[in-house]
Each structure stands twice: as C-alpha cells, then as structure tokens.
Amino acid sequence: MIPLDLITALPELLLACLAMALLMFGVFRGDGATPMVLLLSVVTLVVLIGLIALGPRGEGVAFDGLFISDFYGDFMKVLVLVGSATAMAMSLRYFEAEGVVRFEYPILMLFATLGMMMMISANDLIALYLGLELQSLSLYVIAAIRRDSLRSTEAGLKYFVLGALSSGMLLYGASLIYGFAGTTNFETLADVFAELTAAGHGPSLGVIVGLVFLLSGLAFKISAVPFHMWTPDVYEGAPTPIAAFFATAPKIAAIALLARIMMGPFIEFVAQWQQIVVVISIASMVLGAFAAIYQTNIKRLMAYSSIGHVGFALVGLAAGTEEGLRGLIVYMSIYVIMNLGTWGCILCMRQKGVMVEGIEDLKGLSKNHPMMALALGIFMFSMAGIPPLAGFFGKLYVFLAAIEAGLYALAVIGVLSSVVGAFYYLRIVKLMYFDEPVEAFDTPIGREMTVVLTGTSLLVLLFFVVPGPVIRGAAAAAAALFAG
C-alpha cells in the first residue's frame, strides 16, 4: 500500500529527485550538459503541471500535519510551475548569447520552484520557513549568477543581505507567536484563536507583535512597500530572463502564503492585519505609480510595476473576505500571464548581439517589428487596466471585493493609481508607435520566444471570450481555503 504522504506529497518528492538526478547528471557531463538539463528541467515542470492539473490527490495532510494538499494549494502551484518553465524556457538563447552557459542555473531554478511548492502547501511555521529559505537561498545564487558582472554580483550581494535580515524578522514574528500561543501548527493556531474569539478575549499583544513581524518578513519576499528596496537593483542587475523568474514564480508563491496565514491561522484577528495590510497596498500602489514614471530602463520599470500589482492583488487580501480572495487569485493568474509576455519582449531587445535595456531603444518598433511591437502594446495597455484586456478584469475583481468589504478609500485609491500608473505604460506604446524608429532590433527572436509572446498575447487579447475556467478555478480554490 502506498503511504498517504507520498500521495499527498507526490509533485514535490518527484521534483526533489528529478533535480537531483539532474545535478549528478550535470556534475558528470559539465557545462556541455546544459541545452540537456534545461530541456530535461523544463520537461519536468511541464509533466509537474500535468500531474497536479490532472491527477485526482485531493485534500489531505503530510509528514505529521507540516505540509498539506489542497485545491487552493493545486492552483498556485500550477502558476508557479507555468512561471517557473516559461521563464526557463526563454533563458537558453539568453545565456548562449551572453557566453554563461552553466548547468547550475536551471538546476536552481528547480531547487527555488521546490521550495516556492513547499512554501504555498505549509502548514506550519517551521514547514513555511523551510520552503521560504530552500527558495530565497537558490535565487541568492542565481540573482549573482553571472560572476564576471559586477552590477549581477551587487544584486546577488544586496539580495542576500536584505533578504536574510527580511528572514530574521520572520523568525523572531514566528518564535513570539509559538511562544504565546504554545504551537506553531496552522490548524491548532486557527483553534486557539477561535477559542480565544469565543471566549471573548483578544489577541495578546505577543501574538499581534509577532504578526507583524511575519507579516514584515513575507512583504520583503513580494517587494510591498517598505520592503521593496531590493526590487530594482536585483531585476536591473540579475540577467534578464532570471529577473523574469523573480517578477512571476517568486511572487505567486509568496502571495499564496501570505494568503493561506492571513485567512487560515490569524482569520479572526482580520480586524488587526487588515489595517496593517491595507497600509501596505495603498503605499505599494503609490509608489509603483509615481516611481516608475522616471525610469529610462525597461528593467527598472518593471520592478516599480511589479511593486504596484503586488499592491492591487493586496486589495483582494485586505478584503479579509472569500470574494477578496478569489479576487486576488483572479489577479495574480492574469499577472503571471502579461509579466511572462513583456519579459519575453524585454529578451528580444537585442542589437548586434548585445542586450539593450533603455525604454528609449523602442522608438519606433512598430516599423522594424510590427508583430513584437503589438504583443508588447497588448501587455501594456492590459497592465494600465485598459478594457477588455485580462489586465482590466484583474482589477475589476480585487476592487468589486474591497468595495463589498466596505474599503471605499482603498478602491478609491487604487483606481487613482491605475490612472497614474498608466502614464508610464501608455509612453511605452507611444515611443514604439509615433516616434522615429531608432536601430533594429535583431531577428530571428527565436522558436520558443515565438510561441510565448504569441501564446501570451492571446491568452491577454481574448481573456474576456472565455473567463470561465480563471473564474471558476479561483472561486473553487478561495472556497477550499476558507473551507480549510
């Protein structure tokens, strides 16, 4: 008879041995091995995708209540596993034209989305940490990875830093919280509240002083503001297609977390994080508006909108409600989507075999590329909220659930931001259709950038035809995490 923890634990166990099995494979054969590792790496996640799309697991706990399986869980997976192969799959060409071709890079990459797995499926402090640092540690590595740069080895370095201070605090959240609250399981956590609710006490001020620590720990691993420092000197720094990575897998798990302790664990206490994380979406807003507006690299920019979208889908999680919830999957489905899209954009602009960053390299793209020039016009315009791109109907939904919940200002003020933000989307599209072209970019973008750019495109472009499977999957996966 096959053990219920592996069942429940299935897509993560595989993954743990196939990227071992990799590692030896690429030890042996040396850098030649990397084409074989990535296809391999790439293959795996694809298989992963299916095997938990498809495969009848259902709900269930593991390893003595540390890990469980859920429909919510299954569903941030299959984003991870989509943003984890997709950013993957656009790095080769990246990597064979800079001359850094190392096995070591999808092998992390593999090590991360692991640890981003265990992350959405915790179910206790001490099973959330161990995901959160299996994760961080991998992209300490592949933020620095090219060694011969100075600005990826200052990202790696200012990474690691502030992420082990981000992580610090964590601990010290998670250790006051055990300590008053005698475990650190979320179902026992969830009981112990729920006793204290009834019984008509409050949280003792431990418990919210280690809430906010936790809280403080896991607004760093999503860039929120004031956490975001890091964002912009990491993306700029680390190679492009690794800051792709950083922009989708990295932050679908980290939100899922933050989503799973929010409404799982600390759900009575919403009166008390609610405040603290409204606070934070307004500021993430904000500034992801403003900042970005005098940005000359492309990369820099995308940072400060990442940091901007994190504060949209905290909208949904502010909430404190099932509707917030299925509204910030909603939107960080459509999120992963138009982030894989640009940065596969960002990858094609190349001239004469050298990578160029500047915003102002796409004036004029629509003459020299008209087919790139309008995948990138579709993510820009559905970013900026624009109807009836997916990027409207992301919003739409996290608004619709604050508005529900009674946060009139927060919605008020996320839809002023919106309209800020879209300055610097809108110039975008300006300078690639009404300025003069500037040099070419080079051509062919290849096969596999191709098929991304056209899939996602379309996915953006047609998203308000067919959005009854997004709806429905995360009104299903925000209703087994509050049945949970």
Second form
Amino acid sequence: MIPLDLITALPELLLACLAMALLMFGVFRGDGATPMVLLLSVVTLVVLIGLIALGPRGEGVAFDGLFISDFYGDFMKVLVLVGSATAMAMSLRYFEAEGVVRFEYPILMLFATLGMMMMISANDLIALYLGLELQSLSLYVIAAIRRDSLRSTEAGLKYFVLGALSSGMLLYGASLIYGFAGTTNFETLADVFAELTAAGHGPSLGVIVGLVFLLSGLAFKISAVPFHMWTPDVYEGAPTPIAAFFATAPKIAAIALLARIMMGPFIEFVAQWQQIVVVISIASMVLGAFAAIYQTNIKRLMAYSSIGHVGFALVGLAAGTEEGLRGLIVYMSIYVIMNLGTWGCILCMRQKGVMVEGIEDLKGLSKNHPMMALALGIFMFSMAGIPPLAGFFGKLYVFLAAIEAGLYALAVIGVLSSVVGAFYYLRIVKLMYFDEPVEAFDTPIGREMTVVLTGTSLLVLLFFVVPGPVIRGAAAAAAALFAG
Amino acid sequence: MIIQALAFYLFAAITVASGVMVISARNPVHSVLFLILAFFNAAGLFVLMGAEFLAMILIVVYVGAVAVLFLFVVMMLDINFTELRQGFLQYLPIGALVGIILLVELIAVVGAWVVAPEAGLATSLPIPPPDQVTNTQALGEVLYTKYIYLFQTAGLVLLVAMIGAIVLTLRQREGVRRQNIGEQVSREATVEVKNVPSGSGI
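Counterpart to the form predicted on its own, namely the form predicted together with its partner chain:
All chains and molecules follow, beginning with the one already shown.
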C-alpha cells in the first residue's frame, strides 16, 4: 500500500525522479542528446499538468505538516508548469542557432520548476526556504549557462550575489519569527498569532521585524521595488529564452508563496503588512511605468514592464481580502500568457542568423511580417490594459478589490501609472505599424513558435468571450486558501 | 559554575577578537587562519550549551572543509588584496552610519523581545531530556523520519549545486593525450622483442 503522503506529493516526487532519470540519460548520451532531453522534459511537464488537473486528488498536509496540497497550490502549479513548458519549448531553436547546446540546461530548468512547486506547496518556514533555494540555485546557473559570453556570466554572478543577500534576509526574518512563536509550521504559527490577538496583545516588535525581513527577501524574488535592481541587468544578460523563463514561472511561484504566507499565518497582522505591501506596490507600478520609457533594448523594457506588472498584482494582495486574492490570481494567469507571447516575438527577432534586441529593429514589422506584428500588437495592447483584451480584466479585478477594501489612493495611482505605462507599449505598436520598414527578420520562425504565438494571442484576444473558467478557477483557489 | 562562566567569557572574547582580526588582517592567509580560530571558539561555546553534536559538526564541516577551501582559493587566486582595499576607507562614514542604525534597531528588537505565551506549547517537537538522550541520537531519531522531506530536498539542492559546478567550469579540451593502459598492454602487433647479440647491436 502506498502511504498517503506520497500520493499528496505525487507531482513533485514524479518530477524529481524524472529529472534525475533524464540527467542520467543526458550524461550517458552526451550533448548530442540535448534535443531528445529537451523534448522529454517538455513532455514531463505536460504530463504533470495533466496529473495535477485530472489525477488522484490528495488534498491536505503531508510529511508531518511540511507540505500542503490544496486547490490554490494546484492552480498556481499549473500556471508555473505552463510557463516552464512553453519557455522550454521555445528555447531549442535558439540554443541550436547560437551553437551552445548543453543537455544540463533543460535538466536545471526541471529542477527549478520542482523548486517552484515546492515553494507553492510549502507549509513550513524551512520547507519554504529549501524550495526557494532549489529554485534560485538552478536559476543562477542557467543565467550563466553561456559561460563564454561576458554578459551572461555577469548576469549569473549579479543574480547570485544579490540572491544570496536576499536569502540571508529571508532566513534572518524566519529566525526572528521562530524565536517568537517557537514553531516554523504555518498552521501552528497561525494558531499562536490568533491566540495572541484574542488575548488582546498587539504583535511584538520582534515578530514585526521578522515579517519585514521575510517580506524583503520575497520582494527580491518577485523583483518588486526597492529590490528590483537586478532585474534589467539579468534579463538583458541572460540568453533570451532563459529571460523568458525568468519573467514567467519564478514570478508566479514567488507571488503564490508570498500570498500563502501573508494570507495564511500572518492574516492576523494584516494591518502591519498592508502598509508595506501598499508602498512596495506603488513604488513598483510607478518605477515600472517611468523607467521603461527611456529603454532602447526590448529585453530591458520587458524587465521594467514586469516590475510594473508585479506592482499591479500586489494591489490585489494589499487589499488583504478574498476578492483581492482572486484578482491577484487572475492577474498572474493573464500575465503568464501575455509574457510568453511577447517573449516568443522577441525570440523571433533574428536578422541573418543574429539575434537583435533593439526596439528600433521592430520598425515597419507590419510590412515584413504582418502576422507577427499583429500578435505583438495584441500583446502590447493587452499589457497596456486596453479593453476588451485580457490584460484589461486582470487590472479590473485587482483595482475593484482595492476599492472594495477602501484603498482608493492605491487604485488611483495604479490607474494613473497604467496610463503612463501605456505610452511605451503603444510606442512599439507605432514603430511596427507607422514607421518605414528596416531589415526583415529571418523566416520561417519554426513550428513551435507559430503554435506558441497563435495560441497565446488567441487566448489574450478571446479571453473576454469565455472568461468563466479562469475567473471561477481563481475564485475557487482563493477560497481554498482562505478556508485553509 | 564559576569555571563554566570563565570558559564562556574566554571563548566569547577570543571569538569576537578573532572575528575582528578576520576583517582587519593585512594578509588574507592570516584572515583565514583567524577565521578557523573563531570557528574553534564558537564550537567551544556550543559545547558549553550542551550542543556537542553541533560543536563537532562545526569543526568537521567549517574547519575541515570550508576554511581549507578558503585557504586554497586565497592561495591559488593571484589577487592583490592590498590593491583591492584601496579606497576602502572612503566608504567608512556611510558604512558606520548603516552599522549604527542596524545596531540601534537590533537593540530595540532584542530589548523589547517577548516570546509568545503559547510558544512553549506550540513547539511541534518536544525536546527530550538532555540527561537521557544524547544530541546525536535525538537528531537521528527525527532527521530521517519526521524531516525526511527536508532531508531529501536538501539532497536535491546539493545535486543542483554539483550540476552547476560542472556546467560552469568543466571544459573538454582538444588534443589532450590520455593514457590508456589497456591499449598499451594489448598492443602486441606493433611491439617486437628482439634478441640483440652482445657487441654488435641491431
């Protein structure tokens, strides 16, 4: 008989075993087997999506309360897996064209994905930290995977040093919380804090400082201002498909983890962390909107855009309500799809076999590649939040939640910075449609790219026709987190 | 009791003093050696607290592996540390300011420290009486049972670190002549043993 714990953590266990099996396959077959390893990795992730969506449902905690499986976790894990699988599928052609084919790279992406799933399912401060480190270490290595390129190694090193600093802050915060409550388990922490509030005590200074450090460490991982400074450099320096991966899956995992901690054990201290989240959110939205205006490199522009998007998502968290959490989940679902599509377009920017990254290179794209220009145009309008595209609904739900929670100033600043941000998104549309064409990009872009671009742009375009599944799923996920 | 207090102050004073020497020594090798001294004294502090397992782990892992690794790196990298330190002092005012602010905050936190009244009850794992169970046994009883999930995850983190080290540093160089003993031994067709008559040569 299989112990119940193993069924509860079945997706993670399966992913760990398959990743190690693929590692052995790669070691014995050499770098020549990279396409095979990559294909099998994508298949693994797709199988996991199926397993989580349809497989045996093992709800509840496992491993003595270290691991939790609930609908909230399942929903976020599916988003992470979609992001990872798509980023991986988009990367094969790039690495073959650049002549750096290494089989370790899909393996490390699998381990990073495993770490993200563990983060989402963490129910204990130690489990949280180990999941986070598994994810971060894999990401540091794949940022520097082009070890002969100065920019790539610089990106990896910068990410590593700043990431180690943030891990230190997170651990220090966790140790203060442990010193206060005598436990690292989220459920027991919630009990301790609830009894404290019931007894009429406010939170002590020590635990608040611990919470601040924990928040800072996680804010670094989601690249929220003022912990954002690594993002543009790392996105610019890392190979483009890796940057596409960085912009999607790890952000979902870290935001999911942040929401689980804040809405779980620390819900009693909502008045304390709400102020911090509001400030971080405003700073991220404003910086994301203004700093992106001067960018000439599309990867840096996307980095600032992702900082801004994290700010908008945090508006939902700042509300501190179930509606806010639902808005956050809807926002992140749409964010993943939009970003995968946009990064797919960036990956197609190749002139005579060389990748180009300048925004100016997009001039007159509509004349040379009408379909690609249409897709990128849809993504840009969606990111700017123009109805009826998907991005509008993401913003709508978080701002509605903020207004219901009485955070009027936050909602107004959010809408204003969204208007400023629309400037640079629309500038790209203007470059593509109204400027004289420059050199055309290489064709064909490849079958997997066509599938990704068509799929994501249709999803973004037609979201308003059937928004039901995502909205209902997000509502159920938010309810699951609040009930638990 | 007095001996314990004396030992504590001795270990603590040497730990702090060698910590200061780590960052102020001119010679990086001296820094590493002072670091080892700090580790030894910290291990002494652990023994005083009754955590003998942690003390031994600290010696084995930090002194045995980490510090020796540091020493290797310091000796193998040809870095002029005095040159690196030039201009170090110009950051002193701002560094001191940040340090003082952090110190004040820490004093505020520690001074107002309270432990949640339920903390004693909340500990998920009651600590066994130290006079009946040794540290090692107490850890061993939970590490592979209650904390198996964390133990395995830590193993995965180490695996990723190993893959990362290999990916980022291993280079397959062209034109390296490797010795293949099997081939050497079995090359009968090309080697001939001749009986050379003395005085005449071949």
